[in-house]
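What follows is a single chain, given as structure tokens, in the form predicted on its own.
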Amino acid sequence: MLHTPLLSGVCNISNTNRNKSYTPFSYSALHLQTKIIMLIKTVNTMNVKKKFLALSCGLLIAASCCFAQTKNVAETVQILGERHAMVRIDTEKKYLLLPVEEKEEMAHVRVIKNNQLLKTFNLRLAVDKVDYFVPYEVEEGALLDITFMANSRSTGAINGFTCWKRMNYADQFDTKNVEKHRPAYHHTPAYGWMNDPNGMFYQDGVWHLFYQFNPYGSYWENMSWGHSTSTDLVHWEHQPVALEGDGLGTIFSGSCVIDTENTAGFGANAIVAFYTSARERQTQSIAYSTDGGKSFTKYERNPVLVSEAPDFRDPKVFWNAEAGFWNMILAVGQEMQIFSSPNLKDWTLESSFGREYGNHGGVWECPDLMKMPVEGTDKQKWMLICNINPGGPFGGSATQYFIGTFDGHTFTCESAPEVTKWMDYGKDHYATVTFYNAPEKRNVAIAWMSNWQYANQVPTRQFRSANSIARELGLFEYQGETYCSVRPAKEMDAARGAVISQPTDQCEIVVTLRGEAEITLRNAKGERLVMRYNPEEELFYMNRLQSGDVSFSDNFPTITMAPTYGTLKQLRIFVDKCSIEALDADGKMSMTNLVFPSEPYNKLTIKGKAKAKIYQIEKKN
């Protein structure tokens, strides 16, 4: 339907009609022209007629300019049934802004142009009120075919939905932060939902972080690969979405490698991405980039690996120099499968690991496998990372790991099957994976800083979820066992600013310990987070029961506890607007927890044998 914008106002005519006030009017261009001619006839002096004619022509020209503008979205909506509507894209602007109401059920959107299906996605279109907007980058002339999942008896008549009134075209989408809980120095998406870090690699001084991303709402859905880059692991620049769903399904987690020897035939130094295509079954696909990860081309013969298993996902690929071929680790239900390949396209199953080892309280996900030296020895061992959900030490999702040997074919764990080792003892540390090709043979990891028990309910709207600070992984021995060490990446030292007297909502607190201690962060509202170290028990505790808003989930208020594997000497506590990360400076303990105080913690108290130094951490660029 062609829509002509309307002019409205009050017209006052002088001379014989000086006392006559015309009521507000609304006219199309044709009606306006007709009315102007009628008004001119009522004017009885030539002088006034000439002046009025000039004024009216100016109004008509201005009105015509308005009429040439983009059509109003509401006028292009066609209601086809009680749960079905279509919207025709008619604009030269870049975005259609879609209004979201999070309490509503999903609406399914099919984008059609020239009778061809371009893409599909789901979002919770506003029925009663708008929580926020998300942008759809428009295809001129495309048709949005929208089906609502909710029953009309609960939502009301479709033609009265708020979404039709509030949809709008725009050339820009404002991502300026509107959230008081958005972290200052942790990576977050510009808007929308984020979970697992994916495909991370380092090349030419740039760290590339891809991540599970929903561009159409701040909750899990429409899995794609978002993309951010950094030169210092602290300040991140948002890049265009790297991979979106296709006929094989949405884009689940995976990894990237740099094919320096062109084994796949995509070109020397091509970036090759491995990801799970998720539809009725999960299959493994690849895409490649010849411009350093800025854009990707999907392999025309995808998928490259299939299985009958319902959970078959999250490929982690790396070049095994000792074996002379590529290895892939895949999460399959409650075990890891190990594959080999000479060319990144043809894969052979080598072995499986894990059926009797570690924690099996949930599905195994997001594997990683790396060889590292053991601190203080001449040994080197392999570590297999296995993220699990649920089954974490304090409920929900968490990261476990196994230490052992690997020959390119079989991983053998050195610990007893019943032993479970956790990388982090907080509630909010999951999907931990490392960067491929990190410099200086470093093993730099990043985790998703949330928990599937409440990730969709945390009290933010513009975005949901952040990543942990970057961490250096290593190995150490304690009482006959080998454990994973976790330290803040050295880039976090460079992020330190001035020494300050009291904490802020973006700081690092360095606590020197000489025995038992209690460390409390609090604000004027009486909210507080309490940490306690007991050297006799070799335990560290964090209590967030009264840390701020804990009402959004019964699973959120928690006391977490971690073994310290010896004596803690120095604790590094990273405070950001919604998180606390406490790490032993020697790497033997790590604990990551979200917090949502109503105002920043601005007071630090320490009881016991300890003293603290507080550093401001600089804001993002």
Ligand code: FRU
Contents of the next structure:
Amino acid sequence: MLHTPLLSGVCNISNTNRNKSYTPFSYSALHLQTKIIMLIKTVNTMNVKKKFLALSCGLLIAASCCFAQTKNVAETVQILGERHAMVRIDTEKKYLLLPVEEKEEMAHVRVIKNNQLLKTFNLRLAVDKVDYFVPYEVEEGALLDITFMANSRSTGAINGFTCWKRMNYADQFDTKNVEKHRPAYHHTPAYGWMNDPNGMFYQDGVWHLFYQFNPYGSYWENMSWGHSTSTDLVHWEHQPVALEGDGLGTIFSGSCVIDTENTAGFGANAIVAFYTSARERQTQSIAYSTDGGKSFTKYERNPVLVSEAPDFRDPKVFWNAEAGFWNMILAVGQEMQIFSSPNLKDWTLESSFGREYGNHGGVWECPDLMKMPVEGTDKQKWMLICNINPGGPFGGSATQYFIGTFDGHTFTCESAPEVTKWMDYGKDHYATVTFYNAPEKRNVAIAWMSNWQYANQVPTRQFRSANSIARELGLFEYQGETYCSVRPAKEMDAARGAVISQPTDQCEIVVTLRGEAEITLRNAKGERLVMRYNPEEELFYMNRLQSGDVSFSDNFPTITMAPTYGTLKQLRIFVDKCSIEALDADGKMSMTNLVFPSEPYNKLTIKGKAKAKIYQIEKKN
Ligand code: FRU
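Would you generate the structure of this protein in the form predicted in complex with this ligand, following the form predicted on its own above?
The complete assembly is shown below, putting the previous chain first.
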């Protein structure tokens, strides 16, 4: 995507109505006044008995209104201009629930306390109707200074905006799993928007997953690092937001390392996070945690790496044991830059990779670099992961990779420059990176299951986007080339529940193949997802043209196609409400696609030489 981050800090919005003067007035005072005038007019037309009754009712209503208005947010709204208002936080409750209307323009919110600017964020405050609420954790006594970014409105004056009536204080924010498309066993944010997985690491039995998060709406904005943890890669617990935007910018993607030897001086075993601070320019910053990733302190001398390049982001850092120093790989426009450091703070540019290699249909993003054994040989090779957007095999975003050698200074690709290798041949597999310090030297990867072509439009509300299941990466050889193998992480075996005879919306379908086959998932509405394996062509297809709601983007209805690099013997198909991941059990093919059926696919039909076994995947608790 083209990023034009709305910046942390002060935002200048030109006032097109400078010569109109606005007297601050209270929204609810105005409404009360109008209502009283109407009431007096009506009472004047009544007889004595009716007047008495009306007055008693009136008194009762007025008393209850006074009581209610001490809790009413609308009471504290001050209008300062046709696009400008202030709300004074006056509550002992924990949250101010902010109403969002997704079709609206952004409103810019500045949080001020004791005259100091505490933070800023942007959200689509409701003007006509409320799509959903997002929680703002309040600072008692703070002032929200709100400016609507739209230049003109057909919807009327600011004091009539729905948001003032519907904002309310609460001690709780309900994040129950309410949407029919919300996955059951894939990681999703509790609410709001998510894109790339960030900073993933494993320590003391816990998998930490951070992610690009918008806490103020289910669309891309206000980039922060959300945080979830798991002990089995299937059940995830939501943790507080780990990193929020600051004076250096919003928090884009990056990685974490464990500094066992205290090379940075933050303490032995400190978790050190690397992220991109995004403003007009993108710079690299660090934060560290001495409590195992629960809380982070930003390094006071950020940024640690700057550049003139407009796209300069997504640092992936790892300890290079052979070289004896840290390496960082960074996405810079359409190439990767490689840096080295003895202490995680001072970085030296070593080399660049990629100018003539692979696919250049878009910007290179979210890199990773790792050494892996080649299955069935005693060789070890390096794999460089390069997510690219657009330029994917079926449009939009996708993950390509390069195989070669790396000595801590230079990555050398072993394939011809024109060779492009894709890690997954679906449309919804992006920003794939691996966990740092995974046990048994495993290379465990997670992808973001969406595509920048339509990620902001998919038909969900309370949340937007899920991650893929955890996958195990490796290398295999086929006809003189080395490719990346992708298998479901072994933790997925443990997630299997009862064997069932027909699919549900949260199951794994294991298909044993003995030749050509067509596998169809369908529901009573006639919606269907059709997969086809052609052993002669060595190709696997997935057709989602009639899979359910495909109307939200012209780029969504697609037939995807993957090379199988030999014969497919067993397919593992993971179904979870809105996603289908088809992976070859031997790791030679993977395809990840979203689907939005209006009701679950509850029938499986197979034509050809194949048979299926279906496992229910247990619900999250
Ligand atoms: C990839 C990406 C990254 C960037 C992040 C911002 O999807 O564009 O390059 O850091 O998203 O949210």
